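One chain comes next, on its own, written as structure tokens: the form predicted on its own.
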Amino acid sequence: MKKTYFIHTFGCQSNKSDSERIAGDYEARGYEPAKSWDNTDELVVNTCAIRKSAEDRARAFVLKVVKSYADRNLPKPKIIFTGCMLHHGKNKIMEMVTAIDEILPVNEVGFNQSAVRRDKKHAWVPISAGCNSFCTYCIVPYSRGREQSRSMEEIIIEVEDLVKKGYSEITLLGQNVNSWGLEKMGISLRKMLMSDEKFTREMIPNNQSQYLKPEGTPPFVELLQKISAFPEIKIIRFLSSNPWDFHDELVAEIVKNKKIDRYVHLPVQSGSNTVLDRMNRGYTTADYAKVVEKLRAGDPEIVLGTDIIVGFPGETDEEFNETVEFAKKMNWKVGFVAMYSPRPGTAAHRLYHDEIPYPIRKKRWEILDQIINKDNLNNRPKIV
């Protein structure tokens, strides 16, 4: 009898894509997928670390699994931990979740085997891994490492294979898809953040400094054009974009290329310039608004969504009200609103300690969720 595996995935589309590739590796080794986590030989827990609550859910899930098998007098499956929680390091993870048997570093989830996709129409296609930006609240540069773009050839070969298998919709994935092919070697803040030496906001590099400036057509636009050349591909989506390098050429390509989905997800994170500066986002609300204006002027049918963090350390009532007014002005149809959660290992955790009380964060979340999501309930675009 063949051994079985089950993958339980927390988090974003990148984690879902990683899980598809982990499944491909398992099946290449002769394993069969189990129907559920409660009856499998090996269990992979693909974790998210964007907020503490996400880590808490992963830990609680492992405890639930262990208890379930113990209650049935069954040996627990081999439990393998992967994903963004690995930013804590192997030893710390083993202390936090003692039932773990093995650690699978997220950067070892490769492309040596075909992904096992359950959806037969739409496919996630990662085009890069890691991130060179240093938004102060974000754990990704530490959990996924320095940004690395896949080659054009490798991506196109994967798309060709998808076309042969009948896929007609793809979503290109990257922490910042706009920067595909433009990353520099990048620096690491890890040692500075973990040392006892004084750490200041000025020590964080400007995000733009970690990328090359495109000469001519940006590589990501060229990639979109090559994928669009496949007649079988009907819809192209991409996640996620950064406002500071949303080039005019990309705007023009979206406007004229109707294969690119009319829903554009463009994270803003805050509508206050002072908060954006503390976040080290690399743009102002005016910069963001210019991109939106160009997109909507080019095609009024384009619909926008965004990500916003409320309750970032030091966020005053005035700064939050600036975000509220900006939300009304931008008229996003989808908003993934999150309450700030301190992430040990990030610059914000080291620099900012004036946390906003939970009741205030919760109230601010409710206000923005109402403005962006509840008021647009009947006009929300389809999101994969």
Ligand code: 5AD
Given for the second form:
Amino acid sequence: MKKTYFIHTFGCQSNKSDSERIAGDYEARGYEPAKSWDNTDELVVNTCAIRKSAEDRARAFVLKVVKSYADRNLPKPKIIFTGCMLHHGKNKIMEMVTAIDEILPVNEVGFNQSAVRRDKKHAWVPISAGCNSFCTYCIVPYSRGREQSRSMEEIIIEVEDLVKKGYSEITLLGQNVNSWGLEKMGISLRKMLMSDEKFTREMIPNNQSQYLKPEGTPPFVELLQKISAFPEIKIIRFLSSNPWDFHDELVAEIVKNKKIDRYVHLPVQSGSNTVLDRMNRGYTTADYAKVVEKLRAGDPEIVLGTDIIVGFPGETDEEFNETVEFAKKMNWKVGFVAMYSPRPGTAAHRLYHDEIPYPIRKKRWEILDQIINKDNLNNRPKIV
Ligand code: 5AD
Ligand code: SF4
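Please give the other form, namely the form predicted in complex with the ligand, since only the form predicted on its own has been shown so far.
The complete assembly is shown below, putting the previous chain first.
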């Protein structure tokens, strides 16, 4: 009998996409997919570290699995831990979740590992991995490492293969998808953060300075044009964009290229300029609003969505109200509002100690979620 595997995935689309490639690796080694985690030879737990709650869920899941097998007097499956929690380091993870048998670094599942996709129409296609933008709250540059773009050739080969298999919808994935193909500084902020030297705000590289506007057509726009040239591809989406490299050429491409989905996801993170500065986002609300205006002026059918963090350290009532007012002005169709979660190792965790108490974060979350998502609490546009 063939050995079986099951992958339990937490977190974002990049993780779901990685899991498809991990499945590809298992199937290439002759394993069969198990129907559920409760009856499998091997269990991969693909973790997320974006907020503490995501880490808690992964830990609770492993405990649940171990208990379930023990209750049934069955040997527990081999548990393989991978994904963004790996930034904690092997020993720390083994301490946190004792039942783990193996650790699988995310980068061991390369772009080129073929994916096992359950969906037959829509495919995730990763175009870059990692992130070079050091937003002070974010663990991603540590958990996924420096940004690396996949080559145009590799991406197109994968798209050709998808077309042959009958796929018509593609979502391009990257933490900072629009910066695909751009040369960036390989900054090792991690080294700075780990050093004993006094760490100051000035030591954090400015996000925008890393993404100097390219000459001519930005590579990402070229990529969109190449993929759109396949007649079989009908819908193209991409996640996630950032305001600092949302160039006019990209706006123009979205406006005229109707294969690109009319839903554009553009995280703002805060509607207060002082908070944005502490977050090191490298733009102001006016810069953000300008991109939105250009998109809407180009095509009134364009619908926007965003991500916002409430309760960032030191966020005053006034700063929160600025976000509320900005939300009313932007009129996003959907907003993924999150309460700030301190992530050890990040610049914010090291620099800002004026944490907002949980009840206030919760209250702000409720207010903002209600304002942005009031019309579609049960009917949010699908961010596939
Ligand atoms: N706390 C809360 N939310 C966070 N995000 C990223 N880091 C944190 C954090 N430390 C949110 C951001 C990002 C989304 C994927 O998760 O809004 O866009
Ligand atoms: Fe995190 Fe900022 Fe990179 Fe997004 S752009 S993954 S929020 S560091």
